[in-house]
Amino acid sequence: MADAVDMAIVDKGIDDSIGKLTPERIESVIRRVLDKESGARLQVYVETCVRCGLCAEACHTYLSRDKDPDYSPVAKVKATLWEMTRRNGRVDGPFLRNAARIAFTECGTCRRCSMYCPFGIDIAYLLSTVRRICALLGIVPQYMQDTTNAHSVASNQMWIQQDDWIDALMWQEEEACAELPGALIPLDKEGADVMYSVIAPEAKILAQLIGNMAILMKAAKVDWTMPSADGWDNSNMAMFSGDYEIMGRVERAHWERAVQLRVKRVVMGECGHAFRGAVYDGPKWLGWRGPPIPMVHAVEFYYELLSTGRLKIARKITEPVTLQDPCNIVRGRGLHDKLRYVVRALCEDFRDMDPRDEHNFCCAAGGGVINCGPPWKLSRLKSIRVKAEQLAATKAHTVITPCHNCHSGIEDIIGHYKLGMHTKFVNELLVKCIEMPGS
């Protein structure tokens, strides 16, 4: 059975809202999502699944929870969407509380389970549909809802004001120029080859990553720019809360800014979910065939700069390192080979995980799980023991994590399981290793 401690966790975003719902409201919202927002895809998945359970061994939660069958992907769907469908939306508050707990905190929508389904059922899509229903009913974990509200009010998930955004860029330009003269951060430069896109936590708590990028752009002689106004934050946590209306607003603002600047392409920083939102989920919800301007992830960009010689390596990292494969750019984009090319170019002692590439385990922080906040932290860490064992087996000192959620999630795992490692983004290593112009 599901952990009694987890079942008893209090989250005002879920618990306070459930008491305000009426049976009529619940049924109406579920029927709206199932009948008007979903289609043949959902019906085929629900009717095709034969409950074989082959997805179970693919799930980090199931494996980490001692193979408790309640934590298998098929059980999660059975306890949520299948029951909603079977009952024609006539479910009650306790049912929805359990459904929200499962959909938001026990599934990172990493899609590893779908790789092992004999019918290719996208279980992440099914549980995202549950999140959508919960969002429309107003039952979303409080911390996750706060990030969605921030997107709605401040156009970024960290409540950063416009002048603070500009101040952060000016500060990082000064830092970058102290390291490499001329490493400017051009704002609103029309017609540039590249618009560099970031997520709000960089400006709030990891601003050095923007300064690092200014150094790399200068060293590689890239014609680039960043936007000064709203649209600069592409983190889009509304995509994971189930508020697709806000998700669409975030992506429209981001792409409108890129179109206004007439850039040739957008480089997304080291964030997997932001890339997913900009290239897949956001455009699809907006009814677009795809993004109006090409976008590449930072990993693809680093690979391009290194493989063409625009960035040259002067020294290598000598301590043993391992690598986390972010779900949204490896399973979702197939960047595992390019990522390893970059890591091997930078590091002498690279120790890969087992399994690796698209088979690597999720960090259990992506998909919005880490954004459910402190009430669910210990539950999340219980669900990721298998990742801790995988990390420990490498005996590495550094875990390279080219994704913000992976970075935070791996740091939590290292601390909780006392692994004695530390985490680094790729661009932190690049600025240490590249040959600086004029040196």
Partner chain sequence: MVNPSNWDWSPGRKLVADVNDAGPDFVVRELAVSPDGERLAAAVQNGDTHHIRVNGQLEPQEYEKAWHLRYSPDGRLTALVRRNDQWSVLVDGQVWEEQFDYAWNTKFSPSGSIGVQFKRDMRYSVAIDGTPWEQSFLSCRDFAMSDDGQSAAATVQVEALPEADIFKFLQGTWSIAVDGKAWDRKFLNAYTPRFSANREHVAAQVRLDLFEYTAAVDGTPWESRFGCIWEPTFRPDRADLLVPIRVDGGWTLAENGKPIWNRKYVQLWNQRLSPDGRRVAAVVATSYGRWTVAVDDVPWKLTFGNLVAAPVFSADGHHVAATIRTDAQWSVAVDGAVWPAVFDMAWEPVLSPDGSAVAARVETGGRHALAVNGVVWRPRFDRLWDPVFSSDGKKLLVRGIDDGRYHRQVLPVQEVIG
Second form
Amino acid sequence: MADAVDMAIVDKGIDDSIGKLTPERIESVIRRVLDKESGARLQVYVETCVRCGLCAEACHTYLSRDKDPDYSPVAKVKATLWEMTRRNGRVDGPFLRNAARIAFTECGTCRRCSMYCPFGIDIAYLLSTVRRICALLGIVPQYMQDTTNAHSVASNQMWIQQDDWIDALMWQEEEACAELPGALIPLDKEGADVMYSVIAPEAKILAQLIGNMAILMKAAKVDWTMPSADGWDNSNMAMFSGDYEIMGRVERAHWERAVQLRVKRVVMGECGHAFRGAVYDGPKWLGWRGPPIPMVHAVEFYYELLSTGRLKIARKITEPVTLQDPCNIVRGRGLHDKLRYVVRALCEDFRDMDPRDEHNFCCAAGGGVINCGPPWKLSRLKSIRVKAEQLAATKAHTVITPCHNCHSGIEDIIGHYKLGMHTKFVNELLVKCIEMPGS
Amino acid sequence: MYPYHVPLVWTAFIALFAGLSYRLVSMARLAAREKTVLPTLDAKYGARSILHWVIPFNSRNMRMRPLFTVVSFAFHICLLATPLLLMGHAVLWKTAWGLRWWSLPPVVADATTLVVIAGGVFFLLRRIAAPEVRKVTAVSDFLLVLLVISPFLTGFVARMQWFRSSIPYSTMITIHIVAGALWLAAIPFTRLSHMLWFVFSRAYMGSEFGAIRRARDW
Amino acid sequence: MVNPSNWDWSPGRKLVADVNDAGPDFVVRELAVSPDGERLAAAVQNGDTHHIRVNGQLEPQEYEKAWHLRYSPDGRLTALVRRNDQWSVLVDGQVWEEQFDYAWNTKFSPSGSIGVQFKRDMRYSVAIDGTPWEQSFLSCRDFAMSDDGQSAAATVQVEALPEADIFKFLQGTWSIAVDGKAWDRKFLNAYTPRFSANREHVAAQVRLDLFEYTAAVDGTPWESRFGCIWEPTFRPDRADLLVPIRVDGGWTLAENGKPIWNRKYVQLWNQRLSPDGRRVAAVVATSYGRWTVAVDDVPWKLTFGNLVAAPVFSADGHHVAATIRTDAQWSVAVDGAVWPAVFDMAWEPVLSPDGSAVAARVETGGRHALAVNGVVWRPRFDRLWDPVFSSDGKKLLVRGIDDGRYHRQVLPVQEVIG
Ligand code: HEM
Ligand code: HEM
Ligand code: SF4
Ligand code: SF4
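Mind giving me the form predicted together with the partner chain, seeing as the form predicted alone was just shown?
Now the complete complex, all chains and molecules, led by this one.
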């Protein structure tokens, strides 16, 4: 049985909106999504699934909740999409309330289960389709909807005003120059080799990450730039809330900014879901088969700088570290080997987790789950005991998390399960370890 | 075979092939409407994925469940090989169309038949015993497995000439042929169509993982 | 309006300024070149102070910051500058009297007006030519000026939104303000205000409900509603409004609320009008991942895989060109044909008035060059600015830096295309 405490969680975004729905509206929205917005993929997936349950073992939610069958991937689809299909959209409020909880908070669309299903059924896609239905019906967890609203207004996920953004960049330039003279942040530099794009938390709460990047760029002599205007944040909660129109708008703004600046490529900061939004989901909805200009994730960029000797390591981190593979850059881009190259270059005592690489467990924060906010925090942490056990087994002090979601998610896990570790971005270790020019 | 079996057999084969073609064509149409699906399919990575998933113990999940993997592969291999390579069927192919090919020695065929039946029983028990499977199981899932093993059961009974005192051989054969016909005809229209879609769902996932996300999917 | 006929069009090359002549103490942060090519401006930094330098002459003022160096179309030099923690706009050596807590996003009207967004006392607004609107707002994220610079319209937040209040958001907190006065109607979002040529009308994208978009003109939304839309454009000769709309998962072009194109595209955006307003060109995706330009609903046969940038019309409206990227290389496509040469980068094409010559700056192997009708002119540059055609289309003004020196050069187009 699904956890009774979680089932009772009240979220304004879901509970207050459900009452306003009429049966006609529900039916017409579900049928629109099933008949018009979906097609062969959905049909094949629903029909092919032989209900073998082999996907269960893949899911951290299922494993962390004592293998409660309600949390297996296929059970989540059964409780949501299959029923909607079977009843041809004629479902009621309580059903939708349950479906929204499952789709938004009990699946992080991490896609691990697709690697365990012998048919490669994309459960994350099916549950995203449920999210889409919920979004069209206006039932989205409050905090996630608020983030989507921020994207729609500000083209970034934290309502950051345009002047605050520029100010943060200028401030970080000063900070970086204090560490390494000449570590400038060139704004809107047309034709630069690299445009660096970040997500809003870097401007609002983790600004030093931008300063760090300025130091790394200077040390590696990279011709780079950052945009001073909207389009700098390509993170995308709208992608997870099911508001594909806003998702598309945000990604369009980002890519058009890059095209306008005529940069050769975009380096995405240490964020997995933003990478996913900019490389897959956004372009796909907009009609691009891939990003119109190449994009590399920071991990790949660091790998490039280190392996070509453009950045040299002067000293290594000695305390034991472990590494969280972010879903969106391992299952999403196969960067696990490069990531380990970087980590080994920086750390003497690296203790890997198991399972790892494409088979990593999600941090349970991804896929928008952490953005569902405080009401769901405890539920999220219950869903990720496996990660806590994995972390504890390494006995590391530092967990390297090259993704904002992983960073916050693991931070929460450490706190909740009292692991006594701390998290770091690769960028924070790099600035400590590299050889500074002129020193 | 009796003359009255002939239309039944024909109907079953027509249902199978016409059904599969129909499903394929209408699904292709549907896929074309969903503009991103067909362009995403990638021959190389699609094939890579299929290949990796038809080799026993090649995926992590197969290694994590050795018993299931053995049963599943044995079940499927025997399930496909037995009817095609069966002496009792070969005779029919020959008399109908003059087609001939190699047949399994009868004892082997008996064994493969039993493997399928045993596999089916295993799946049935698993549906009851494993909570994560029971959770998503409906009556139709049991019926489907029963349908799948029914030609094997009836064929075996006929061959062994069991229960001859109560059921004449010819009746048993008729029952067998009805079961076989249902079996064939059910493939395109039930979840047994996974035989057809397996190739496509795997190829799609393989293309996404390989060509777009540059990762492995096994 | 700028009139290039008054510029010096006598063929020849002249050295205008040395980029680094201020010495090693100065870091050159930004460069800008005047439209006529006669001046090279630099924003330079010496320790904590920022300065502006034009043609090697350091201007006397010092700033805490000076950035966003831009020449207006009529050749005035602007920058965003900070002194005593207050921001303002520097125009040809003079800083506006008005000071702001922040000022950014300098824009120019074709007539030469200069506008910025600003923040003062945590309120947001717009200032044109040194005069701020009287009204200010909770936020402001974009603005546009009329062609004559007499009016401005901005996307503004007109209702406060308590933290995470998703219900109030649904009632509408954004609108468009024209010359400081907000439209009566509030929207979930309002984007991209645009003026009609005669400045009598303002249009914008508006979002009426979470999944309901349309265009609004002077505060009144169109009757028809769409799943999504992109930015509107007025026909230059009249007040008819063109908007890309998404209907049943496909895109087409609408005018005044009704589809005027018949084809459905996987994508359609960046529509541009010929100067006479008769022809419309837009970037379209004809199938997933295949991009091209459609002119009056007829897509070019040739399609491109990575991207097609906004199309550009020749002054006579007969020719259309656009930057494209396909198979990871950049080039320029003109009237449905693509230049045979490919580049590491290509900038927006510039068309001669009759469209017979198309020029663009391009980059190969880290060096910049000028290409005309697909032919690459031999000289290489560290940096180039967009070329400018003379009004007869026979000559080209080339503005480029090579070996640290900025030159202005006028050359006959024939010299490049031979
Ligand atoms: C639809 C037309 C079919 C006909 C006319 C037919 C006919 C026969 C005949 C005549 C026998 C021989 C019995 C004996 O040896 O005395 C037989 C055996 C058998 N048939 Fe079929 N069959 C059909 C379909 C199928 C199908 C679809 C399957 C399985 C999927 C199947 C599986 C078997 C098996 C397993 C045996 C017994 C094998 C053994 O233990 O040797 N048959 N069938
Ligand atoms: C060559 C094509 C086929 C492929 C690739 C295939 C693949 C699979 C896979 C991957 C499963 C999931 C569980 C497992 O691994 O056992 C499965 C289950 C199953 N298959 Fe197939 N299959 C094929 C043909 C068939 C046919 C022709 C039948 C019968 C008509 C069949 C009957 C079944 C049954 C009954 C199950 C259900 C197991 C359960 O109840 O859990 N398969 N198949
Ligand atoms: S959380 Fe991951 S493994 Fe679990 S159902 Fe969702 S996509 Fe599958
Ligand atoms: S593993 Fe695949 S086929 Fe089996 S139950 Fe899960 S989704 Fe269905």
